[in-house]
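Quick heads-up: it's one chain on its own, the form predicted on its own, in structure tokens.
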Amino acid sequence: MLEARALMVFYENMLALNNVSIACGEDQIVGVFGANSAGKSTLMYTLSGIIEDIKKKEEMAGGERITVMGTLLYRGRDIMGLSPSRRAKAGIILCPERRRIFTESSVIENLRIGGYLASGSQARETLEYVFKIFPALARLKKRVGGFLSGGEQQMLAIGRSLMAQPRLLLLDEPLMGLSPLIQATLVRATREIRDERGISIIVTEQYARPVLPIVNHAFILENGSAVLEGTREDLMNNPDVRSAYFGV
């Protein structure tokens, strides 16, 4: 479905991504793990195209110069030059780090905003599905986003992303700052989204342990470079990886 080859991103003279190559196939969940500042969010911005918007804004403001290099194939097509809106229309949807919901809008308003790419029938069907996998949101339809708990906001962020009809869903650190119980709920929902909707998923996290049971393949990022990849079994059998990223 998606294959990135030799991605490189420079912020002025700082190398944020260094020759990173990853792939995600149909109906797969791929994990990307790494410490803070390892390059996870830069990778997600590059895959989704958001980096192009950031680059243009910096150029207009006379800020830091951003350079993006490499090859990005989606369903066999080179999309490196596509804008984030065109990538979204093609089915690449980013659920960003720290949720970034509309805090002054209600739950149902947030979800409807997410459905701007969907037809009426798609929006209605997907809304029902979001309430099925996140029953808490169904009970909070009219609550303003800013008054939701952190876990509820993350459910809403994922639900809003589903409303955009993704074929490839990019989840950037969805478990950050959440309790183990909420983390388990979100991990279970992520697997159900893949199994029930046939949506491929790339998920980044600082700690791999909660996500590891559901990934098909995983990559470790360190200082902007992909230093290791393999199946979940490969990574769990590596003592250095177990110690650094799995907490065991």
Ligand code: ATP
Second form
Amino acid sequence: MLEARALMVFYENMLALNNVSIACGEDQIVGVFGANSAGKSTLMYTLSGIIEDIKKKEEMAGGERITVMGTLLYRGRDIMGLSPSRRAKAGIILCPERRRIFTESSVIENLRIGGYLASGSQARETLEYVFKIFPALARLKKRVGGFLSGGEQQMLAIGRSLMAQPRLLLLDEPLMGLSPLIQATLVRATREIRDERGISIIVTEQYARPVLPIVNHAFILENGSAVLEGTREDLMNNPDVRSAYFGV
Ligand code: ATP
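Same protein, different state: after the form predicted on its own, show the form predicted in complex with the named molecule.
Next comes the full complex, this chain leading.
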């Protein structure tokens, strides 16, 4: 589905991604784990193409020079350099870090905005699906985004991404700052999204433990480099990984 080879991203002279190669197959959940500043968001911006927008903005403002190199294949096609909106139309949808919902708009408005790429019938069907996996949102349809709890905002952010009809969903630190109970709800929903909708998912997190049970494969990022990869079992059985990333 997606294969990234030897990705390099420089912010001016600062190397944020160093020769990172990762892949995500059809119907897979792939985890990318790493501490603060490991490069998780930069990776998600590079896969979704948002980095191209950031780069242009910086160039126009006379700011820092951003350099992106490497190979990015999506469903057999080279998408390096393609704009984020073209990638979104092709099914690569980013659910960004810190939720970024529209705080002044209601739940239903947020979801409808997410569905602007979808046809009317797709949007209706997906809206029903979002309310099925997140019943809390169905009860809060008219509530303004800014008045939702952190967990509800994350549900809304994921729901909005689903409305955009992803084939590959990129979830950037969806569990950040949320209670274990809410985390469990979101992890369960993430698995359902793969199993019921056949959507492939790449999910980043600082801590591997809550999402590890649902990943097929995972990568560990350290200072911009992918230092380790393996199946869920490989990582669970690696003693260094266990102590550093799973807290066990
Ligand atoms: P976090 O968990 O804190 O979000 P992260 O793993 O997502 O971290 P990134 O946000 O990708 O990490 O950052 C990787 C490195 O690149 C960091 O050292 C960060 O300071 C740097 N960086 C990120 N964005 C920029 C930018 N626009 N200009 C300069 N440096 C940046």
